[in-house]
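First comes one chain, alone, set out as structure tokens in the form predicted alone.
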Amino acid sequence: MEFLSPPTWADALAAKAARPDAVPLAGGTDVMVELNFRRRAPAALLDLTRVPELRAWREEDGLLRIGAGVSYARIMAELGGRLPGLARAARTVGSPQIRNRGTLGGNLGSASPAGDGHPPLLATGALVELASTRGVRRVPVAEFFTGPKQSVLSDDELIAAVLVPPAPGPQQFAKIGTRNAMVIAVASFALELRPEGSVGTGIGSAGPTPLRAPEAEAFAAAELPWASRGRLDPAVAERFGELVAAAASPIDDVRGTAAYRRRTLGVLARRTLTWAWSELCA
């Protein structure tokens, strides 16, 4: 196995163009597991940990541009006030050691339907910035995933960054697993309430890709008492949960049944809507 360790972003893109079969290595929290269990035997590894641009974040045209190499721990510490939903999701990832090593870009690159970072990005309408020696393109995160562990990423492209609007209002994230910590989600859900009267959603671990729930978003936008900031009608929360569950396409597997996933998604959706609405009205 060849090990490539470019010191600059330009070098990394050139290396990926020359070796499209090279597997990018950032935090290594997914790749190294696959290597250790002999589930993968790439011809080359492309170490991106020396590239400084990937570890930086900044404001850009009203968005927060988060480099693909920014760790979960830094998202929690540095961006929690501006992206609370993503920070909440980051807190649920593995152990402190994993959060110190794991990166948002690596989570996207793995394209797992159960990735904890994906639902908050869907709920906020984030963009994924992809780069190669051919140029740069930005893809809406809802269009990034194409199947289980599959994405629109071309063989010669690398994930450069994620661009996320700062939270305009309350954001929530919740997941359920087989235990309370260090667990892959059986189901997860993210929610964003925008004070002007719109809603964003993201569903994880309940379909071949991370999903939105457009009908639930439209229902909540129409039925919530935005103008009065009045009490949340339990019937509205109940129907919202039903529409979120209906948007999922879960399967039975070792972590849970499809029916259980739908049931839990309804509960998570009701709870997060209740929490977010209370925060908006506080």
Contents of the next structure:
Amino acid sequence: MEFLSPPTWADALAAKAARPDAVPLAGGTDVMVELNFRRRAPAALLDLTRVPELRAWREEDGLLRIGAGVSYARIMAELGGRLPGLARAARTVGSPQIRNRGTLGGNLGSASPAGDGHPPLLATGALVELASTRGVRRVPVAEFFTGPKQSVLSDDELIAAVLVPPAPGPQQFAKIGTRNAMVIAVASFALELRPEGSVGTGIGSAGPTPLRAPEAEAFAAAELPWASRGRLDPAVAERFGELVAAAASPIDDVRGTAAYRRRTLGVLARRTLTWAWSELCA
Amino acid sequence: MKAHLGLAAGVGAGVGASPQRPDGRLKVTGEFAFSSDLWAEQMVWGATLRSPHPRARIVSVNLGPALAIAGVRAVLTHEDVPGRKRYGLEHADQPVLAFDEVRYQGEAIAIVAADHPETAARAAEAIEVVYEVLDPVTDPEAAVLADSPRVHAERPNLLRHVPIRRGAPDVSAPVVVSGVYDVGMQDQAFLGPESGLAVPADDGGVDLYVATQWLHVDRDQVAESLGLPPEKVRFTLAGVGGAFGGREDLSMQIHACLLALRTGRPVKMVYGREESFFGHVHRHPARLWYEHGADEDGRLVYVKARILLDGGAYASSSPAVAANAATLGIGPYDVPNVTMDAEVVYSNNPPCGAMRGFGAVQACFAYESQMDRLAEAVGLDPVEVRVRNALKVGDLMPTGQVVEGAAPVEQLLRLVQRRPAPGPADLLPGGTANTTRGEGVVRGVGYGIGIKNVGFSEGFDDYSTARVRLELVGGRPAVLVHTAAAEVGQGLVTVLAQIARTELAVAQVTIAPADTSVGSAGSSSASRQTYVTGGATKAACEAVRERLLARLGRPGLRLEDEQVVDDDGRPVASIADVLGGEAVEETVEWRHKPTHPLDPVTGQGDAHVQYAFAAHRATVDVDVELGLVRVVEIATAQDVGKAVNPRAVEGQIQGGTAQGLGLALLEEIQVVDGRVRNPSFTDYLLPTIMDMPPMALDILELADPDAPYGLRGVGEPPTISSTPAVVAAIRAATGAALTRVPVRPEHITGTA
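Show the same protein again, this time as the form predicted together with its partner chain rather than the form predicted alone.
In what comes next, the whole complex appears, and the chain from above leads the way.
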């Protein structure tokens, strides 16, 4: 196995162009497990940990541009104020050791439907910046995933960054796991309330890809008492939960049944909407 | 090999103290050498080819592609096993390497030695096996029937049936509760995977450094299969990363030795985590049918029960597990009429054998669930109904054995019952995943009490051997304790040194590495090592002391603080002076009182040497909408006879309770059609520190007059009753029936 370790971003893109079969390696929390379990034997590994700009985040044109190599631990520590949903999701990833190593870009690269970073990115309408020697493109995260562990990423492309609007209002993330920590999501849900009257959603681990719940978003946008900031009608929260559950297409697997996933999504959607609305009105 | 370090502890660090573990610091700092860290000059690596099918006929095996890979030094199959081609703890029914047929997914077929572990793994994958896939026998209820296809052509699937008959078989009672319960397949999930290093010796024999539980029984099985006399197969215990029963059977021992003898090189084998799930036996999954009859006051009139254990493809210790399930299967209760049938069957599921609790765990989940049903049926508090039926000293077990020593069943229950209720939890169900702010959260409390035998039963010649040497080292007296007992993490090396200090009044005690150059210590299982190897060490120390004092030629002397003192405690001489240049050494083989077989028809007999009891009260918060559980607190009470090392006792109770909590909520090897679906720690979930709550401990020391220092085995009881206590608490919170463990969120929310 060849091990490529480019020192700069330009070198990394050149290396990927020259070796499209090289598997990018960031924190290694997915790739190394697959190698150790002998599930994968790539001809080459492309180590991205030396590229400095991947580890940086900054504000750019009103968006937060988070380098693909920023770890979950740093998202929690440095972005919790402006992206509380994403930070909360980062908090539920693995153990402290995994959060120190694992990166948002790696999460997207693996494109697992269970990736904890995905639902908050969906709920906030984030963009994924992909780069190759051919150029740069930005893809809405909702269009990034194409199937289980599949994305629009081309063989010669690398994930450069994620661009996320700073939270305009309350954000929530909640995740179901059978264990109280260090667990892969059985189902997860992210929510964003925008004070101007719209709602973003993201569903994890309950479909072939991370999903949005467009009908639930439209329903909440229409039914929430935005102007009055009045009390949330429990029936609205309940209906919102039903619509989120209906948007999912879960399966039975070793971690949970489809029926359980659907049920819990409904509950999480109802609860997180209730919390977010009371935060908005506080 | 690094010898265990001598303890930096004074003479006072004897029985009843809690000196620091000699291996504790090394383990916490990551410096301890586990068996997977072994290394030798010229070493090559072993790998194993395993069956992907739970049941198939082996049509052909082509080793050519593996042998063609550069760096491969040997590829072996069953044809290369020079001695006995099968091994096993109770029946030699498991092939060293499969021939004719594979009987479970993961069964070893061929082994490879190569210069690099990656090469060895690739070579194993390159071996071409043609299988004729057969329908696996996977349903124990079907397998037990006479017309079922056989897992082993030459014998029926029913591996053992243990009946127990006490009192009248057809008695009736005014109150009857019945239930069917299921226990999933738990794994020992030790952290150090199977590993060892085999080194070929000049005499044609082999030395094996390995993580195991019982060096001598390993050695004897390996020698049989190698076709070597036992003295040419020498075992040394390497650093063991947990065992819990999962190392009682052989894994890579014979394989590594075969490869070492073939290649003439030291051979190291280390299983990966996934392979480890296929490399050792698991806890028996079980289905249990129970009927309890009682009078209106909740006093038991009869228990009728059937326990069906799935033994998987090979026998392992299944027959003994079935006997435990049967003899302990009504729990610590006095029941005049018992009809119990425990059966264990072969199937093409993963082989099952020893795991902490050993048959008592499955039964306890069922009988304690029944006691709760009985409490409800007669309108009694769950503790009250248990107390009314509590076993006492002098009562008869269903086997007719009289309960002796101590049986503080009522006292243990009252202790946990009277503990103050825990306050609000620091962490809600869902943990850090932000699933509730209190919505849907309901608290519940549940109780469980269990019974376990200590030591080996049914007439087994259960003994241990200790060699103790007292000599001057640097002018000061020092003790060397040498046994073959496996330190598996439980702290036996600490305890043996404490015993030596107490008996010989010497500060400096060294525990020699465990190996087969001293006699057998028996297994580090059945909660027996402190009792039996502790007993042997005590006896050997006494023999040394007697010889030392005999040198002074007068009666009434004893040892105190490295001195010989007279009856009045006045120093007579220092131990150093009495010793001079002449060491004193004694080797003692020590036995507990004998046990007896069970009558094969009635199940009557004094089968067990000692009983141990623990009670648990679990308090849980359940998010009833999401089915998520957070255990808030566990209170426990256990009689340990004598806490030889109080801190180690607490550790055993905490760890055992956690393992029982794991079975209640998380831990299950999921097997579908004979295939394991979750062989990883990603999907085989162990409790984390966020899942394990604070515990309140009451430790009783009611001496057993037959045991050294009055001690009672402590390792297993905490695992047994924590499971039903946690489940009872969830039932109390939710009202769900919950007849299966682990309880899944789906069972609580009705979405299974």
